[in-house]
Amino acid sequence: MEIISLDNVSYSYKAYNDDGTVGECIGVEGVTLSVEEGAFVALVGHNGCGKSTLAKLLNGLLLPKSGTVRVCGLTTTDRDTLFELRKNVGMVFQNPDNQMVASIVEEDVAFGPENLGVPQPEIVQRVYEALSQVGMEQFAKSSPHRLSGGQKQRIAIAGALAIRPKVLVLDESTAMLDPLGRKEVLDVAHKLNAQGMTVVLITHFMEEVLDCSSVLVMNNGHLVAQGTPNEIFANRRLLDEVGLRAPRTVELADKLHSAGFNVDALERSAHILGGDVCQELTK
């Protein structure tokens, strides 16, 4: 069942130019694209190409100036319902310091609800649900600031999760954080798609997408490939055309494939990744 459908969208910025007048510069172009319930999808693509206006379109942080943004079978440029749509997705974004509302963590959490006017038992019932799903409800009672960037983020999806959307937008949520911090936040998001949730992923981090359903491709503000991790990776002329580069996990297994090892796919990322590659080069 299709959850997210664009079609043939497009945004554009004012832009100064330096002679003093003002003319557009191009966010998204042309969009089409479609996301099933439940599905893990990845946004990629280098700085500017589009992938954060793409993300604040899906829930109407941005309007389209053309085309159709359709969420939960909600459209964005409807007024009656863009407040309902806006409960469907919640959104986190890069930097988790710019997330924090409150001095408290299950304060910080319950903002979401008590905007939306839930009632207070609820409140108490949705943040401690939320907390006890991305494994901090011990933090409960802490300051958001004594944590590490990996937990203020998990707090950030909490606070997400308090609204009980049917969409996770995670743009850039794992560019500020160490290795640590960065597995904490996606063992989080997989988690949560395991359980029925459907996830979009930003990210610039390829090794990230790996264990992704399916991978979205941006480039100057269109959208210019989609497949599956196996299929975008295997297309080198592809990632060369839009200054990207497979994982090294990846790179490497083809290379150990070029010297003769009988490694596979993306499974030959897998095998190296759990140190099976390695282990029989050792050996």
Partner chain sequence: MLRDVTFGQYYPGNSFVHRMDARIKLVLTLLFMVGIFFVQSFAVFGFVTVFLLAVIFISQVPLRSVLRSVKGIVVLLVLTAVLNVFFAKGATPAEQPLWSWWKIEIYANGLKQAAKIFLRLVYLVIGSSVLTLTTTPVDLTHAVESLLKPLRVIKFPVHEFALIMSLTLSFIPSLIEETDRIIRAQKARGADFDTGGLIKRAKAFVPILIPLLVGGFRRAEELANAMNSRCYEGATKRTCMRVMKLGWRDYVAAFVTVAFFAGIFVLYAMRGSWGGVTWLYF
Second form
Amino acid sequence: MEIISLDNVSYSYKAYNDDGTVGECIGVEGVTLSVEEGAFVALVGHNGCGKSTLAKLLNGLLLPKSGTVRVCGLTTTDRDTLFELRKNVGMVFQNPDNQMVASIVEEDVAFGPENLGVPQPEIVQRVYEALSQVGMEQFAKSSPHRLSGGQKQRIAIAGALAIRPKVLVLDESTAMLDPLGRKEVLDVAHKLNAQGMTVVLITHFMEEVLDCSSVLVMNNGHLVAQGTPNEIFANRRLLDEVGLRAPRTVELADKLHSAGFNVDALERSAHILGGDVCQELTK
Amino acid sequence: MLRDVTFGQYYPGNSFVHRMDARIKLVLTLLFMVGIFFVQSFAVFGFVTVFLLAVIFISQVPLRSVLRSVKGIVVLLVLTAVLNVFFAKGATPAEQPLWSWWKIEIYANGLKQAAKIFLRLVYLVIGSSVLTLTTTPVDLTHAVESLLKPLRVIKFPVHEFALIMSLTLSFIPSLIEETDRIIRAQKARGADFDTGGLIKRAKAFVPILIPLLVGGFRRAEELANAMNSRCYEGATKRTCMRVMKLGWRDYVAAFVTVAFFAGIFVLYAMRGSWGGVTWLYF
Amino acid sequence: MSRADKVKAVVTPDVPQNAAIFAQDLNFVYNAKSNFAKQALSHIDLTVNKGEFVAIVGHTGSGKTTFVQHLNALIRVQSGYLNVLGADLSARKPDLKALRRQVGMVFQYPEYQLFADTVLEDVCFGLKNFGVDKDQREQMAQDALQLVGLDFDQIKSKSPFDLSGGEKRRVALAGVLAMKPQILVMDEPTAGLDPQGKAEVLSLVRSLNQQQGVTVLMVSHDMNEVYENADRVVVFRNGEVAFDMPPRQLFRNEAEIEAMNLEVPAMAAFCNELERHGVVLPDSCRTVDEVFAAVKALREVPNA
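Could I have the structure of this protein in the form predicted together with the partner chain, to go alongside the form predicted on its own above?
Next comes the full complex, and the chain you just saw is listed first.
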């Protein structure tokens, strides 16, 4: 079932030209896409390609200049149902420090349900459920700034989960983290996805894209490609064009394959690739 | 560490005082602060001292930590006391100065007044630090929000006020960190904050303030997005996870404190009418 | 303290001729006198030679940031000996201005420190502080902006806050490079950049290192980036130097690297697998292209 659908969506920012006049700067243009319920979709592209603008269009933080954005059957431009729509879209942003509203973890996670007017006993239940989903129950009474980047982002995810959304949008939530923190966040995202959550992962780390069900590639505000990770990685010309690169192992596998080695051009494991190459070299 | 404002100068513990409701603690502290001004005699100051020491003992906060707060206002204390010594006149026109030189006269009454003001200020500071040592800023914020609730009648934005307090608390650590980082970065580019005249030094802070300000706007925007995404729509229909409930401790503490200060108020109101027990009014 | 220790503390160690940075038994404790005392560095012995490209890796709290901040005296030596470009930083009053001009420090997300009205002014900030003449300043700023790949005439009078993220990062880099430092210390210079931005910054740093002989110390979490660029990798763990060796050698210890919760770079994992099968590529092959070329060459001359 389709859960997110964008139909010919465009958005532009106001921009000030050098001579002081006000012009327009394209955020996204003519984007049409659809995401199935339960999917794990990656949205990739270089910095400034419009992927974050697209994320903000998904829950009505930005409203399209033309076209429609629909999530769970609700349109973002409908003022009356915007609140309802936001209940369905949990969003986590880039900088973990800038999305904490309280200085105690459990109170931060409670912010969403408090806004929804959930009765007190249920808030507590939701908060602890959300914290256990991200594996952070033992930090409920801590102050967030003592935690690592990955832990802070898990708290932010819990904060989104506490409003019980159907879609989780991670808007470059891994960009500021170290590899360990990135892994923590991705593991949580995959776990939630396995439980039925639709996940939209916005990133420019191609290693994170490997296990997604589909990849959307953006460039200069346009959606330029869409496919499985393998389909995208196989399209070297496209990756070069949009300034991204496949994981190194895949890059090497592809080169070896083109040079006539008997290896899978999309091999992801360096060890398997190494083994295959040796077989050929030593035979 | 300076960074941890969440706990302010909170001294972690699980004592009777720590476990009291923050609202009651706040109200009783206010009562204490007002009450102290109705203390007239050294004898009654003695009672207050015993009361305060008892509270500190029950709170299990080391006396050293409590007294540390007094250190911050030593200059103010000494200044007020000295001024009082110099400017107070005799209690009656008949009183002779103890010591005089040129236009300066020192009366016994002046010394007494100065000592009392000194004690009042010290007790004010100690009283309020017992509150902050046993209550986290987060709890205080909730207490303030709850106590100000009646002001909603006159359209005072109580919820917004509390939200601003809470956001400030949660942002101070990262702002301090950022300030620190910017200072280091500009120092690495040769910025000098320690030499030169006043104007030069003031100017030296521009490279710190501008990035902080710009960063502040960036943070504010991201925060607004994060809050909106979590369905924030102002105070309407909001609920609160935190339940504040009064327990037996609160009733006991309130009873004792109120009774104590009621006594002090009675003494104050009846001053002069109990000819026999002058020591209470010395 | 025994007598021998006292003597050791007083005698200045011999600094190797070619050393840009020389640390011996460097220790640092945060909040030394309080209950929260934390040993951030313990017994660090480390030498970085002039012209080297050294990567520093380790988790948050491993001491790497504390160490690099010592290098231009943002943190003062508590105990032990530290010499940077001939200046004794354990001395009571080192010449900070001279030192800071020679040791350029690029912090994490350096674009967050931009402040001036124009790009030119911001790039000149350091030069001005170090007393460079006005005419000379502009020339040096121009060189630096060109070095980071920006068009001087087009960008000099723009506000730094109107630029894109990638451009801001480069302007901030130019602000440090303008001083023509001999040592460049960088704390995650590629954090937050997309692959292309990363590649551009790294190729800039490499060319400074190779063509102008600038000594580079780069703190990084990206092991692929470390593997492909550094001559040597220093791993910090709990305030100590756990490993200090060339990248190929370091990442052969897959088990140990993973035990420290660090990633094994893709090309290292590939070469390790080849070595397990008895196929050895030269240690200098570390990028995808280099490894590919080496493998191809092996196939063409199978018994070499």
